[in-house]
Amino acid sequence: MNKLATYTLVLAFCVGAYYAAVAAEKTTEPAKEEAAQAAPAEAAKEPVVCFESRKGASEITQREIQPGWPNVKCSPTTGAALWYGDPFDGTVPMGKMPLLDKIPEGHALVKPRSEKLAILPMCGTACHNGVGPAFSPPKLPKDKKAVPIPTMEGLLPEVKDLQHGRGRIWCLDCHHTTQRNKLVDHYGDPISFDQPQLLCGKCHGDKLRDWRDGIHGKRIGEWASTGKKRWFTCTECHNPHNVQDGARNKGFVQLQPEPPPQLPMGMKDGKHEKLHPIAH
């Protein structure tokens, strides 16, 4: 008797500890289930960045301005921005320019860039702020030649073959010498990041001309000839650091362009583009 007892507790033992696996079972699918359906949902929501100019330079991220209305659309095929919920977005006044009077104020729009800049205020404070005795203006190379520095080849790779203005130029002369989240003009007054067309005019001359007439450069916003417009700076769509660099020697690099656009239905070709409207 006592043995079929004890027999008959031990069946009661892994009958009952078989159900309760099984119970256990029943809820943790439900919370597996719960838990494959976030997973993508998770996943959807890692932010998307595309370039407006150049990969790197000029980089903004897709988000709702309202429910299903979102402020960038990118490629998918090259990264870029295609078109704009609000081109003004994120944007300030540009300031002021010469020869650009006749727009109205705030017409006239950039997107700030020093703000995303995050080594530069790094070494305007730390290194090179003009006061130590290794970076003050007196200890500064006599031949314009910048000294190789292990930290800022790992920072910026392409300064250690830069080649803008094959040579002629060095650092300091697009640099303000004690103020290095700064840029610099001739009478060596700061300027800053946000306004490089002021240093870059300098020189290219001719090409900030075409800027500010708008026949060079890049413009988004209000079709009309005054309207308000966001201004796309030089070194949003160039790297003044890797000019003319190395072996390649031929200029900015190349932007990847968009592949052309789907023809009509029926049209085997595009040879009607080079056929003029009008004869002649």
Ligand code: HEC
Second form
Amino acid sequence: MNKLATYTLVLAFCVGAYYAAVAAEKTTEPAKEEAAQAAPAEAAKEPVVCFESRKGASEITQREIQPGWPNVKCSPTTGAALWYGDPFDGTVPMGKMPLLDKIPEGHALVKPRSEKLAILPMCGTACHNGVGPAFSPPKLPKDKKAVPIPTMEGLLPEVKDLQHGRGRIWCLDCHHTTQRNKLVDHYGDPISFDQPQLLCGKCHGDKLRDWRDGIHGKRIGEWASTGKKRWFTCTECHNPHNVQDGARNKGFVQLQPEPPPQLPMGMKDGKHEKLHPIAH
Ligand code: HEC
Ligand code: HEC
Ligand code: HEC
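Since we've got the form predicted alone here, give me the form predicted in complex with heme C (HEC) too.
So here's everything in the complex, that chain up top.
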């Protein structure tokens, strides 16, 4: 076959394929329209889940408290919670907190962590159940280095190379030795996962003090100092196993910021914002 014939054949094939594709699109179009019309009803059923402070670990599902009144509004770009219709939605009393006893009963509220922890319910029953080497205290490593267990690392990859403390602390400085569904204080007494501030505070006393005073962390709710508030607990923001964001070795996992808002009509750029309005 000569070259020209081959090209013609290829061209004919391509054109043929193109028309076939166009025709196929045309025939599927009405079907697409139907699907689009049906979509809003379908989409309304799909639950909107947005994150509060820590992506993947502190989620909230959008629902209506009253018709047209959602419990939370979230950023369509980042998926982060922006506004609360009810700041106390899903909260429970914080429990006893030293030096916060001036706050009237039921005015200090938190979102329980335990229900967010998917693996934890298994820990004390399936593996650290009082039977076998994974549990019995005399067999715990003397050098306080965690024994690599593939099952554990499979469940929670971040503990494979524990970043917190830069090698100075290990699992049982935070987790209770015999009650694996509890954290531990300096006296060896158990702490609930819903009160992580009691755990973190034993080593980060300055941060606990700031948190109590409202300088560190976040609270939402009533304005008055003794008013009803939801307190964000330490682990709602910090991942206890990786407070340094791995190799970044500095603070939190970075989020892509939202794009800036649209400029008002007639304004070319936002350069004026860089100038201080009062000369100094
Ligand atoms: C600085 C304290 C600290 C250290 C050290 C620590 N943990 Fe944790 N761990 C926590 C806290 C607090 C939670 C609960 C996290 C939350 O509320 O999101 C937790 C949760 C867990 C969970 C449950 C996770 C889930 O999603 O259900 C497992 C399993 C676990 N840790 C294993 C380990 C292992 C293994 C080590 C050692 C290699 C370790 N931890 C070291 C504080 C610590
Ligand atoms: C047993 C002591 C201990 C406990 C308990 C503990 N930490 Fe730490 N934490 C450390 C040490 C040690 C460092 C490392 C400080 C350094 O390297 O300068 C650290 C560092 C940090 C850092 C800073 C990370 C950085 O950039 O160096 C954060 C944030 C942090 N911890 C949060 C927490 C939170 C939240 C909790 C409770 C879940 C907690 N810690 C519990 C000992 C502890
Ligand atoms: C609302 C979110 C939030 C809560 C709640 C929160 N923190 Fe933080 N924390 C932050 C942010 C943001 C930083 C600054 C991180 C950075 O610089 O990258 C920080 C920094 C820290 C640091 C490191 C400070 C330093 O000097 O490098 C420690 C330690 C810490 N927090 C402990 C705690 C403890 C303990 C609690 C609970 C009592 C807590 N945080 C509650 C958001 C939070």
